[in-house]
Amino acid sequence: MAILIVHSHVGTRQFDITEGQNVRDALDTTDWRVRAACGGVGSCGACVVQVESGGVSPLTLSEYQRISADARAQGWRLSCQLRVYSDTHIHLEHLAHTSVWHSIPTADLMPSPCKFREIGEYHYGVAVDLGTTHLRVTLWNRKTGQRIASRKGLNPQERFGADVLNRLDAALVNTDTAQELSRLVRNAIMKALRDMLAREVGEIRLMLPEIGLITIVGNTAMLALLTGQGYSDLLNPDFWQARIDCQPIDYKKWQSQWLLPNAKIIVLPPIAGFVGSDLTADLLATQLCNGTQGAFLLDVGTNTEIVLWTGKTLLITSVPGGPAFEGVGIRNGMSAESGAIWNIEQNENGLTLETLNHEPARGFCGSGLVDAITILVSTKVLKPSGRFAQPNGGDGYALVEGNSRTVITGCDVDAFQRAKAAIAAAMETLLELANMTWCDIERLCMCGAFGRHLNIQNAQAIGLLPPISADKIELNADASLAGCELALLNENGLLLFDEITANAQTFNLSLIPDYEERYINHLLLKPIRAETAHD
């Protein structure tokens, strides 16, 4: 990794950048984007920056053609052609208009397939991962198998509550609110698409009719609120393990609202009431069912979905285990954005806190919270019970003295304990139902943004992850989006989803006799026992 220091008329920022990455792509993942309109091929000349110092790539033909000799001598470059190989300072004179949409880091995306045959007359397509907190959208040329662009942004429905149940209640109380919840997401997806077309293609109006297919995955509640169908069933316990119909009642009317005249919009069906099609996408992307040995998959979000592959069948459940990992209910909690504490290490000189984009600490994202609690337990500031060794009057404990943004409170620890206990107890319950032990597990896939920066050893030390070899644990930040993309690129995408879940069994843990006792046992901040789940 290298550090890119960017100076502009509004201040100075620094960003982590992969060595060899071009500046345009690196900044597109942040809120300091360069101006652009050609997809990064060096033809528009809009993305100029001035190199002040650092190790960078030599000038390209595009730069010789579009930058004068005098400007080149002064260090002016095209950011889409400029690759960084060591810590580098640049001056960015003209920032692009601020956007809520950022590119998804390439490292988080699954590799693009080499080539696919043309599918239909309109071969551009869009994949959408519709989450409670975030939307992830990618634009594809399905003829060539090329991912043209990606975008990530907040789900605007959060104004009706961060929790799924709050949004469902709001929709049930008022029909107009239900329609507004649907409109907000639809408009957000279209804004992300327009942003991609404007910056990567340079044309919006003529390109919208060329979109031939949109595939959408998400948790069941988000899909139901998008289409306006099925959300009332989600609050009925009888539908917890049943399939929820999330398809729009009047498809033609619903499709016309997207203003994409030639696009077929496929909402990939969820598995059950609180098990969405994003989980099926995870399974497709990770190929979890291809092995003959035991494997777990966790999709940690606002709602955590858990799958055990026995080698023959899928056992599936979900628990309300995600909010704490996404910063919800934590005094200084936040999503993984600039200023979020994502890594904490202890050494002889004390604690070293790393924040995203090296910004001043603003709070903890999920991985930072795991590190913080692990360190507090190891230094005996916290007892395994989750109580502070020394009373602090409810003010909490500051990891950095005098910095209120680094405070962990007793309520924060309690929220984390409840979330991690629900996940651990669910995994052990599924193991017992399958008559398996941890020794039978050869693979564990951690999906969702929470796992992007997770320290596996710390997660195991406080009982969030099981006692299996760390090399058997995989972190897949955007697997659900990758599975949605595979469905987009395959003419039988819907069939792929049906085949994966044909033999799946869903379980409501509230009906399992020993689940509550396991949950209570796992509230302690200590490693999961390696013994069998039923011993």
Contents of the next structure:
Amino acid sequence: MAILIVHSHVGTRQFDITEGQNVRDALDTTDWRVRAACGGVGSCGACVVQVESGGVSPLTLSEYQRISADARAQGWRLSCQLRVYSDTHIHLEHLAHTSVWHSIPTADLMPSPCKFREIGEYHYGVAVDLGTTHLRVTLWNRKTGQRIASRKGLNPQERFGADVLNRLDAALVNTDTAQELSRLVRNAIMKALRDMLAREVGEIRLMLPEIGLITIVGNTAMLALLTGQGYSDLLNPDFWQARIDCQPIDYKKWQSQWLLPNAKIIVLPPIAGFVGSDLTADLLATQLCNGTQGAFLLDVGTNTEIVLWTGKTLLITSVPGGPAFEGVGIRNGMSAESGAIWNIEQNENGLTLETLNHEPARGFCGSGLVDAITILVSTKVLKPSGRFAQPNGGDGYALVEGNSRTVITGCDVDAFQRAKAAIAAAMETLLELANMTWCDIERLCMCGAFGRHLNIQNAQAIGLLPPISADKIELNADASLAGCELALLNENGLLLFDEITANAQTFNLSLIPDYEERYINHLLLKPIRAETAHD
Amino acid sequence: MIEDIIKAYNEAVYETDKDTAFEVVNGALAQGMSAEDIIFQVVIPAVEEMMSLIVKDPDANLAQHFMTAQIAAEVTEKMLLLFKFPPEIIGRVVIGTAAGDLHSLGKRIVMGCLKALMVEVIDLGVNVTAEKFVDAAVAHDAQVIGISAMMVHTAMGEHGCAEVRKLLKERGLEDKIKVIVGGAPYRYDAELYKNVGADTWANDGVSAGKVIVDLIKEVKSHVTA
Ligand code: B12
Ligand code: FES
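Output the structure of the form predicted together with its partner chain; the preceding block shows the form predicted alone.
Okay, now the whole complex, with that chain kicking things off.
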């Protein structure tokens, strides 16, 4: 990893950059994007930057064509051609307009599926993963199987509430709000698409009619609000395990609003009231059901979905375990952005806190919170019950003395305990229902952004993840997007989705008496017991 | 001797150490203390002590609430079996989770504490309709209806507490039966209980015990007066 130091008229910032990566790709994942109007092939010349010092790749042919000899002598380069090998300072005169859209780091995307369909016309396609907090969108050439671009941005419905129930409630109270919620997301998808076309293809108008297919996955509430279908059933416990029909009634309207006259729109169907098609997408991308042995899949988000593959059948449930892991309800909690403490190491000299982009610590993201609590327990500052050994009157404990951004309070620990207990107890309940034990589990896939930086040993030490060998645990942060892409590229995408969940059983944990008991036991901050027997 | 037992028991409860709590109780029985004395001199004062501590302690957390209630309820249940005469109960409460809500854990803590305080609790389960709350309260001659709601829409919704209030009014039961609510949404908005038509609320299960005991006394004084 090298550091890219960027100077611009608004200040100076540091970014991590993989050695050999080009500057445009690295910055495209941040909110400091360079201007661009081609796919980074050096043809538009919009992405110029000036290198001040550092170890970079030699000039390419397109840079000789696009940049004058004088400018080259002063260090001007095309950032899409400029690869960085060691810490480098650049000057970026023209930031692109600030946008809510950033591209997703390639390392986070799963490799593109390799089978492609025979496509006559309109061979571009768009995959959308519609999350409660974020939207992820990718643009594909379906004929060549090439992912042209990716974008990630905030779900604009957030202003109607961070959690799904608030948004459902808002929609139920007022049909205008319901329509607004749907419109907000449709606009966002359109903007992400246009941003990709403008920056990565350099052409919007001519490209729109070439798009032949859009596939959309998401949690049930998001799909219901998007399509305006079925959202009134979601709050009713009777529908928890039922399939909720949320297909758009008015495809034609969407097509004309999006200016996509030839795009077929497929909203991949959710499994049940609180189990969305993002979960089916995870299953496809991780190929969970291909093995003959037991495997778990967790998709940790605002709502955490949990699947047990027994080797023969699928058991599915969901718990509201998420917000704490995304920093919600934690005093110094934040999502994984610049300045978030994402990793904490303990050594002779004390603690080393690592923040994203090496910015001064602003708070903890989910993985940082897991590390912090684990360390507090292992150093006996916290007891396994979640109480501080030395009462601190609610002020909490600062991991770095005097730095209020590193404080963890008793309430934070409590919120974390509740969330992790909900998840751990759910996994154990599914195991019990299938008559299995942790020894039968050969694989555990952690999907969702929270898993990206997670320290597995720490998560096991405080009982969030089970006591199985760490090499059986896989972190697949963007699996649901990958599964959606599979549906986009596969001849029979919709069928894939139907097949995999055809025999799935969904369980509403509120109706399983043992769950309550397990939940209480799992509140303690200690490893999950290998045997599942309960008192 | 009794001081030592009380001290050891309180420590175990505060540290949420169920095994030690039971050891202390069994030790006391072995030393000849009666089940009645254990309840009235050790367990109930300990619950009361915990209430004041937990209320003052900003760090008290869910695990601790559960364990406290759990330990108190289990010890009480065990001791009640050993009582020479059936214990005299203070009053009766019907409790359940509001319609549409399946979160059962909150009321569990409340029930644990109430049992330890010698209040009889009739558990109506989860997803309880307003009709059922009122009918059950009348059938069991209960002084208090306790409604737990963990979600905003079940706390504020028209089929929850608001409808219970409506029914009580219609049937002229408002003096005989009081309504207490609890659950996460009420903790975020301390005035919410009024909007939904409850008589009162409690922030946590342990303090709910005291509030409910007071409510029962209030109703009983009305009725006898
Ligand atoms: C455990 C849990 C579950 C379990 C419930 C298991 C069970 N048998 O109860 C399961 C997994 C089944 C579940 C399901 C759902 N849940 Co849930 N759940 C939680 C969680 C993590 C803890 C809630 C809990 O039990 N707390 C324990 C109680 C004891 O804590 P407490 O509130 O502090 O209780 C004290 C006081 O309130 C008081 N009190 C409580 N009741 C009463 C009653 C009276 C009379 C009195 C006086 C006092 C009192 O005393 C208690 C003890 O001190 C919370 C999130 C959180 N971190 O709190 C979400 C949460 C409540 N759930 C939520 C949601 C959305 C759901 C689901 C819709 C999601 C899903 N995946 O299915 C379903 C809905 C099911 C339904 N229709 O009811 C949301 C509600 C959001 C909102 N805006 O309202 C929450 C807040 C999570 C979130 N942030 O999204 N859930
Ligand atoms: S030339 Fe670099 S992005 Fe177009």
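Just so it is clear, the structure is predicted and the values come from calculations on it, not from any experiment. In this text, the rigid core denotes the largest set of C-alpha atoms whose superposition between the two forms falls within 1.5 Å. Positions refer to the first chain, counted from 1.
Rigid core fit then Cys439 CA moved by 2 Å or more between these two forms: For Cys439, whose C-alpha is compared between these two forms after core superposition, the shift is less than 2 Å.
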